[in-house]
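What follows is one chain in structure tokens, specifically the form predicted alone.
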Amino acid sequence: MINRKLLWLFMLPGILLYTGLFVYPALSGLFYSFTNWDGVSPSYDFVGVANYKDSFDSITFRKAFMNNIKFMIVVVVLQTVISLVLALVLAKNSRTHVVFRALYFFPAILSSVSVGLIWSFIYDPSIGLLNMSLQSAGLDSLMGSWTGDAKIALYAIAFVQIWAHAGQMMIIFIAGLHAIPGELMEAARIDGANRMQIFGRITWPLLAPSAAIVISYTTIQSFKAFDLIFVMTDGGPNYATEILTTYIYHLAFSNYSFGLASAGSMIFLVLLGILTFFQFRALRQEGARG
């Protein structure tokens, strides 16, 4: 019989790492969210829920939250659709399809900082590849300051986010497609179902688990798109690309308001948890109906 105490001993390193790197920081953040700690001084005062009230009263916080919602909607919808289309087109295991899968997946192995620097150069209004290409094509009217214009900066970064991760989500959908029994597709074709009917009645319902993973991961990814935005715009211009993660960072490391930043982090955590929960629930119901 296996000694249970020995099993706990094997689990101990993982438990210690998880506690030290996740549980303790989370509880510390919750504790400091009720203080006015500046992150430097050894002393601080308890302020109760004042930090949470100040967060909800802050115009910058509300703007960052709305930017996060806009960014999330654009990225989740377009990235999910694009990755699904790519998966349907490249589902076969032929050499050509495998090569194209690798090409589309390649941006996912790059660091977000590298991606941000590359696209900052592409978007540069003076020497950027995008404006130069538009000028060469005689489309001067479409040239612009892609990350300097408050109206389009957020969507320009959303496009970069989609470019970087659509191939990664494509792989999840391809795995889901390969798990669908071929006999179901063949039976549907014999019964006279067309492609749209097969997709709506068989493919999509059976892809619900893969879709749940893709949508949930993309939601979390878009809410935590700190490094990409930090490198490309640092939340500017005029807070047009400020999201909750950059807002929290600026509070902590620019304004030294660690208590307020901790409160923002707790709000961010709760919002993300609620959003992910309802997404999973909606997709589970969709799969059940299918």
Contents of the next structure:
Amino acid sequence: MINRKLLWLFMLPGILLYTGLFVYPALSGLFYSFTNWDGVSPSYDFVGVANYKDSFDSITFRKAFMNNIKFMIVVVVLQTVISLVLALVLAKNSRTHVVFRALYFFPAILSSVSVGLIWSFIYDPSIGLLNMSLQSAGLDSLMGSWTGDAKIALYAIAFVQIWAHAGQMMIIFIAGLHAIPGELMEAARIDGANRMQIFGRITWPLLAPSAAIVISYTTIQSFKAFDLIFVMTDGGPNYATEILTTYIYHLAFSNYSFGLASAGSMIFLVLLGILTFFQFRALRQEGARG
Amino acid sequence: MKTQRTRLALLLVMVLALTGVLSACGGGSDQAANGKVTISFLHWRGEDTQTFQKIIDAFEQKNPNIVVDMQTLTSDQYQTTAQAKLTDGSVGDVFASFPGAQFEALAKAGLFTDLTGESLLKNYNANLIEAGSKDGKQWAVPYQLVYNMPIYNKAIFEQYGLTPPKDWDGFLKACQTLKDNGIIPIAFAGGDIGPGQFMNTMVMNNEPSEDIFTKVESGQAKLTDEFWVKTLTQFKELNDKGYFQPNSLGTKDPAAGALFIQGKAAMLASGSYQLSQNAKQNPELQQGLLAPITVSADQAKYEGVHTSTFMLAVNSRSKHPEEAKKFLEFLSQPDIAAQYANETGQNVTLKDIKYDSKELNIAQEWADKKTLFQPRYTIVNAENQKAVTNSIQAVLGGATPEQAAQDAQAIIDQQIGR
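Requested next: the structure of the form predicted together with its partner chain (the form predicted alone having been shown above).
And the full complex, kicking off with our chain again.
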């Protein structure tokens, strides 16, 4: 019995940290989401669920939500495919492969603010590296206003997100590939299976747990992307890259609408919760199968 | 085991002792034992602390019984936390406030001391400190002055025989001349600060009133009205005729600035705050300020747009209002303000200031002209402000002025409904 109590003691630091840094802010956010607090005044009024109603009605909130979904889908699909291809190409432990792996992983160690600033310069329409290179290659027709055109700005940022994180996901895939027993491949090859068959019947099914991790991680990561967009476009042009996190930020810190922003955060929390729930279920199923 | 426990105990004692010391430091100590009064000066200009410290030293020498304790926050922090700090009266006996939303919030909270009739006001240019008055009383004095108007390259203008145009046709003609000669007429940072800066001079004569956006925010006027649709149409005209650099919406402030500094563009749609930065990068540059006049010459009411900010005030909760006022009076002396202006490269709102640098004098020329307080700053709600500047981006991105105005008005209508 005494041992049990002692065990609780060991959990105390963790519980305290978690309560202080996560549970308390989340609960106070929930509390303020029912008020019209402006973030600075000592007083506020309770407004019931008005903030939630206003959020769902808000034109900007809807735009931000749709942008979030688009951004997420593009990043999840492309990042998973690209990192998988990279992993398949670089799976062998040769010296060049290790060098390339390190190179592709490199963007992941940069802070996303630096990544955003670097790419802002690359994307600049007049003095940017991308348009200048296209021009000197004679591809003037491909030159574009990468972050300035409302139709492509979101995808231009999605590309940067993928550039920065595909290498990281590649490492997870490579670890998964290394865990596949070599005998299986060998047996398949002896039986006369071609490359596509080996990939379809052996590599991919055995890689499924890694894929589940990559997809779930990428989904959450891209859903709550903030820093890249904040640095590169701050939601512009004309709301084209406004996503939920930047929407909440703008409400709270440039509009002093903490109540409304809290309601936005709560909706965001629920959305993330739902996403995570489904992913954990998928992961567990994959785990059970594997 | 035992030594370990003693060590732990010792550590605990040390931590406790340290906490005690720290909390003692945090306590208010405004009336020191030696009879000196300490007042606190709270603002957000971290880059000006060196200059302010010199001014404070001079002040303390003159007033040996007053100590000024300066505290700065970053401007972001200042927007969010200043009010809470000011409310309990422990800091910010003298403090600075932003015009617009923060000024309104602080005034509503009753944190300003009425300065109406104080002799220090005589040192200021009356037209430029209106942003600090409300309900006929002067609550704060704006100290810094910025002109939110395009900068132009005088040498390029001279080369093609151009002078700052007096009406819209003249402006278009000048742009065409520049374009025909392979010069970008206007470098425009459409990706960030451009719309918010350029809209001010573009709208000032289309609706020559100080409170048009106040009316928009209260629902008495709409963005779909003539004045804003016309402004958007003129933005579109400039864009369609190729008077901005290509892909202006993807261009950010530094890149637009570079085009101007390198002499590739004849105008830069930003503000006077950029003058000294430009001069630093290209000392040969001959700069001036101009504003597009969007109407015919006889209908033009305003010549330009100014923003007065860094509004100094005395906290109504201050325990030492007399000493605080004395410090404010000191800052309002022309020689002290001149020292501040010349050392920091900022124009000030005071009269008869001798500026050392060429760049500060360029802006000074505008002190006697008819300028309007920055219209964008009169939009108090940040979501509305964004809707307004985004409608400009929408037009530049291909939307019709009517559609863009309608979309922006829809967002403002929601704000009014709240």
